[in-house]
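Given as C-alpha cells, the chain that follows is alone and in the form predicted alone.
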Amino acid sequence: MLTQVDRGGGVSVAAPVSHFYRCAASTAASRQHFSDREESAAAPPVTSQTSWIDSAFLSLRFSEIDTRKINNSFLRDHNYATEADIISTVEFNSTGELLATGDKGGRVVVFQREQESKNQPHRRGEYNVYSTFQSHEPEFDYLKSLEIEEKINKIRWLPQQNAAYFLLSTNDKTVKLWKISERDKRPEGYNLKDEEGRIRDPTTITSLRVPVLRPMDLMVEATPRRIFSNAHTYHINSISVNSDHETYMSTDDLRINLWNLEITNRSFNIVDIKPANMEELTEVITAAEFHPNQCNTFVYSSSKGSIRLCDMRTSALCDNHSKLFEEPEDPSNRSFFSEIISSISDVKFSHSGRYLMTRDYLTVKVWDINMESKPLETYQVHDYLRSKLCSLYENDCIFDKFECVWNGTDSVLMTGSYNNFFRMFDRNTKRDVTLEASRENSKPRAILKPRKVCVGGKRRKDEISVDSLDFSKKILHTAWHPNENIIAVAATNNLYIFQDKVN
C-alpha cells in the first residue's frame, strides 16, 4: 500500500483503502473514504480542519486540572461509521513519533507527529496520517468450518534499526510483520523495459543507457515482510516483542508460542495449559507480556484473576511458573459474578520492570514482582457499577476487556470506562480523575472538565447519574506516549489525542 505525503503537511491516499479518519484538529489532510472495500474508488476526499481545544488533565499534580490542552481529536465521520470502523487497538512506537491504530475491518492507520517549526511551534504536538493499509482480510477455515475475522487484535512496534519502521499486527490466527518505509526517488532509464514497465523488444535496443534516480513526491509504502500463521488453534489475544529484539511471543486462550522474527514456519510452545480432557478446563490465558529488560522473563494472566511469572531459563516448557500473584477473595464479597469480574483483561510491566499492573472489570492493581501475596496498590475504576452487575451480565458488558497503561515515569495509571469516560490515578498523591472523550468536549477552546458519577441521592449540576451512563460508549483501548504527557484514547470509532498544554 502506498500513501502519498505532501511535503506541505497534507496527506492523500494513493492506493484504495476504506479506512479513514476525519481529523478535527490536524492540518489540512485529504484522504479518500470508501464505505465498501470492493467499491473503494467511489467516494470523494474528505478535508479536515484545524482545531485547538483547551483541556486539563495530564499534570502529574491533578489539582491543576483546568488549564491543559487537548491537541488533536481524530474523529471518524458518523455518516460512514460501520462495525468495521470500530478501533480495536492503539499503540505508540518506542519514540512516540508514530501512533498506530487497528480496527475491526483489518485496517491499520499510522499517524506521524508533526515536526517542530520555528514559525509554528504549537504544531509540534499534532499527529497527521502517515500511512494507511489493509493488514488482514477475512478468511475461512474449511477444516473447522469457521470464519476468521479480519479484526486487528493487537499491534506492537519493533525498535527502529534504520530509516524504515516495523510493526507486528495480528488478528485471531495470523501475525504479520509490516515494513513502513519512505520513497522519494524513482529509477528511470531502463534498457530492457520502457518508462511504463513494459518489456522492450531487444532488437530495438541500439544503445546502452545508465539508469538514474529521479526525485518524486514522497511515498510511504507498507509491505508485509513476514507472515506467521498456522500455529494457533485458539484465538490470539496478545503479542509481545522481546527485549532481545529477535523474538516475540503470541498468546491464545490456552497456549503461548515463541517466534523468531526471521523464521515463519516454526515456533516453540512455551506455555500450554490445555487439559487432556477439555471438560476439566477451569481457566484460560487472557494476556501476556515480556519483561522490558530481561529477555528470559515473561508474565501471563488468567481468567481466574491470577498472574504467573515465568523464567525461560528453568525449562523449555514454562507450565510451572516461577511466581504466582493472586489476591485471596474476601468470602463476604462473593457473588454469582465474582469469577467473571475477577478475570484479568490486561497485564503490563512497568517501564522499570519492577511492577506489574493488571486490570480486571472493576479495579486496576499494581503488584511488586518481589511480593506475591497481595497487590501493592488497588484502584477502584467504577465501583458504582457493582450494583449494576446483573444488568451488565444480561447485556454482555460484564465481559468487556479494558486495557490499562503506564505513563513514561510509571507514576500515573490510565484505563477506560463507560460513557466514554477514562480514569487516571496518580500513584504518588493517590489522587484520581475521571475525564470524558466526546465530540461535545472537542469544540475549539473548550475546557475538559473532570466528571463525577452520582450513585444515589441528590445529583449535583455537574454530576451524571449512574443510571444515565451509556454502556454502548466505552473506552477499551488507550496508549500513553513513552516520554511525554500525550495520550491516545479510542472511543468506539473515534480516536482522541490529548496532550499537555503547549506554550
Given for the second form:
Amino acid sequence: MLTQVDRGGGVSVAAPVSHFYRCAASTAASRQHFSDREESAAAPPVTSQTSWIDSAFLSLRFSEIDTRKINNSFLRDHNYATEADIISTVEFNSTGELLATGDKGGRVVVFQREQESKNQPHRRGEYNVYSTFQSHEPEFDYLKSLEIEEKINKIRWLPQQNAAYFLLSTNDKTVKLWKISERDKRPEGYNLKDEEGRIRDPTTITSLRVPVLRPMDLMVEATPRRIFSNAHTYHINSISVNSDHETYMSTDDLRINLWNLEITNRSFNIVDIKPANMEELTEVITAAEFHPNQCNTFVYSSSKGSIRLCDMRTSALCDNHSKLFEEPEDPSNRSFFSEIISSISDVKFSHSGRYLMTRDYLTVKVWDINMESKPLETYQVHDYLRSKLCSLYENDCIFDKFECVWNGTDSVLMTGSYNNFFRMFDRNTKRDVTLEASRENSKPRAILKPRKVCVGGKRRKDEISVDSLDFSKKILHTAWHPNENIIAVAATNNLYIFQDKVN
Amino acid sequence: MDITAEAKQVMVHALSKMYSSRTQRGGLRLHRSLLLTLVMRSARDIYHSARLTSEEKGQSDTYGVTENTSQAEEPMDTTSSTTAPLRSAATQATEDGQRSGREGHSQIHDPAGLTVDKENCNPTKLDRPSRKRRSKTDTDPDFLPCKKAKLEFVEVRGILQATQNNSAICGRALDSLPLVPMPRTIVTF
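Output block for the form predicted together with the partner chain, input the form predicted alone:
Entire complex below, previous chain first.
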C-alpha cells in the first residue's frame, strides 16, 4: 500500500484507513494542573510549568522550565469504536524514530518522528503517519473449520541496516517480514509504455530514448518480503528478534520455533512443552524473549507464574531450562482465581540484560537473572482489584493480558490498568504514579495529572472509587522510546503519545 | 453454604465461558481453556471440601442426591474438530464436537438447570468423545457403546494426522495431535 507523505506537515494517504488518525495540533497554550496528592506532596515545590510527570519522580533534572509541552495523540474522529480499529500492539524501533501499531483488523500503521527544525522548535519530535498497510487478512482453515483472526498480535522491528526499515508482524499463525521503503524518484521516458503505464502502439514509436530518473513526491511503500507460515499449531503469542540479527523466534502456547530471517520453509523447534497426553496439560507458554545481548539466551514465561531461562548452546532442544524463576505462592492469598492471576502475561528483559520484568494480573515483578528464588522487586499495579476478582472473572476481565515496558535507562517501569489508567514505577525512588490517557487531558501541551483510586472510606475530590472504574477501557499495550521520555499508550482504538517537556 | 454457592457460581460461569469460546472467532484459545479448567477444578475441590466439612458437622445435605464422582474437563485443544463436548447431565442438547466451530447456534446451557434425576451416575466413563449429535429428547446414556460415534472418532483422527503431516516442517517431527478425550463427567449439583 502506498502512502503519500507530504513533508510540509500534513499527511494525505492513499489508503482508506488513514483518516482514522488525526494528529492533535500544537497550540501555544499549555495548562498547569496540580493536585495535592500524597505522591506529589514530597515533590519539590513547583513554581511554574513543569514536566508531565512529577519531575522528581523521574529523578531527572530539568535545568530549564519551559512552557511548551507537546502531547501528540492520534484520536479517532468518531466516537464509536469499530472492533477492527482496536490497537493490539505498539512498538518503537531501535532508534525511536518510528512507532508501529497493529490493530485487530490486521492493519499496521507506522508513525515517524518529525525531524527537529530550527524554524519550528515547538514542533520538535511530533509523530506523523508514515505508512499504513494491511499486514494480515482473515483466513479460513478448512480442515479444522477454524477462522484465523487477522489481529496483529505482535510487531517487532529489525535493526536498521540500510535506508529501508524492516519489521516482523504476526497474527495467530503467520509471521511476515515487511520492508518499508521510500521512493522519491521515478523513471520516466520509457519507450514501450507511456507515462500512465499503458503499452504504446509500436507503430507509433519512431525514435528511441533513454529513460531517466526524475524526482517525484515522496512515497512510502510497504512490501512483504518473507512469509513464515505453517509452523504453529497453537496461537502465536510472541516474536522476538535475536541480537545476532539473523534469527528470530516465534512462540505459541506450547512450542517455540527458531527461524532464520532469510529462510521461510524451515524452522527449528527449540522448546516443546506439549505433554504426550493432552489431558496432563498443566501449563502453557505465555511469552518469550531473547536476551538483548547474548544471542544464545532466551526466556519464556508460563501460565503458572514461572519463568525459564534457556541457553541454546546446551542442547538443540531447550526443554531443560538453565534457570527457573519462581516465587512460592503465598498461601494466605489463595482463592478460586489464584491460578488465573498468577499467570504471567508479559516478560521483558531490561536493556542491560541483567533484569527481567514480568507482569501478572495484579503485579509487576523485577527479577535479577542471578537470583531464581524470588523477585527483586514487586510492585502492586491495582491491588484494590484483589477483592473484586469474582466480578472480574464474570465479566472476563480477569483474562486480560497486560504488557509491561522498561524505560531506556531501566529505572522506570510502566504498565497499563483499567479506566484508561496506566502506571509508572520508579525503581530508584520507589515512587509510583497513576496517569490517565483520555481526550480531556490530551489537549496539546496539557500536563497529565496524577490520578488516584480510593479503596474505601471517604472519597476525596478528584479520586475515583473502585466501583466507578470503567473496565471496558483497558490499557494493555504501551511502549517507551528507547532513549527519551516519550511514551505511546494504546487505549482501545486511540493512540496517545506523551512526551516530557522540551528542554 | 456461602462458599459452596460461590463455588457453584464459579463453575457455572466457567462452563458457559467454555461453551461460548467454542463459537468464538479464531478457534479455541488453549490458554484460556486451561485457566477455566483450573478454575473449575479448584472450585470443585473447594466445593467438595466445604461440603465435607459441613457434612462432618452434621448438617443435612440439602441436595439429597448421590454426587457423581465428578472430574474436571480436560483442556481444550485449539482445533475445533477435536473439541470434546462438555458433558453435563442436563445437556441433552447438541454437543456436536467436531462441528462446533461452524454451527450457528451455541447451546449455552444453564447448568443450574441440572436436575438430579437426569444425572449420569456412571463413574466408569468410557474414555472417548461422543460424536453423536444429541437432540433435546435424546436420553440415551452415553456409556452404551455407539458404533457410529467410534467410527467418526477414527475418521477424525485420521484427518488430523493427515493435517499434521502437511503442516509445519519443523526440525522435529510433529507428533500427531491426540484428540482430546471426552471429559469424564461434569460436576453436577
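Rigid core: the largest C-alpha set superposing within 1.5 Å between the two forms. Given the structure is predicted, the values throughout are model-derived calculations rather than measurements. Positions refer to the first chain, counted from 1.
Core-aligned CA deviation for Ser229 between these two forms: less than 2 Å.
Relative to the superposed rigid core, Lys193 undergoes a CA displacement of at least 2 Å between these two forms.
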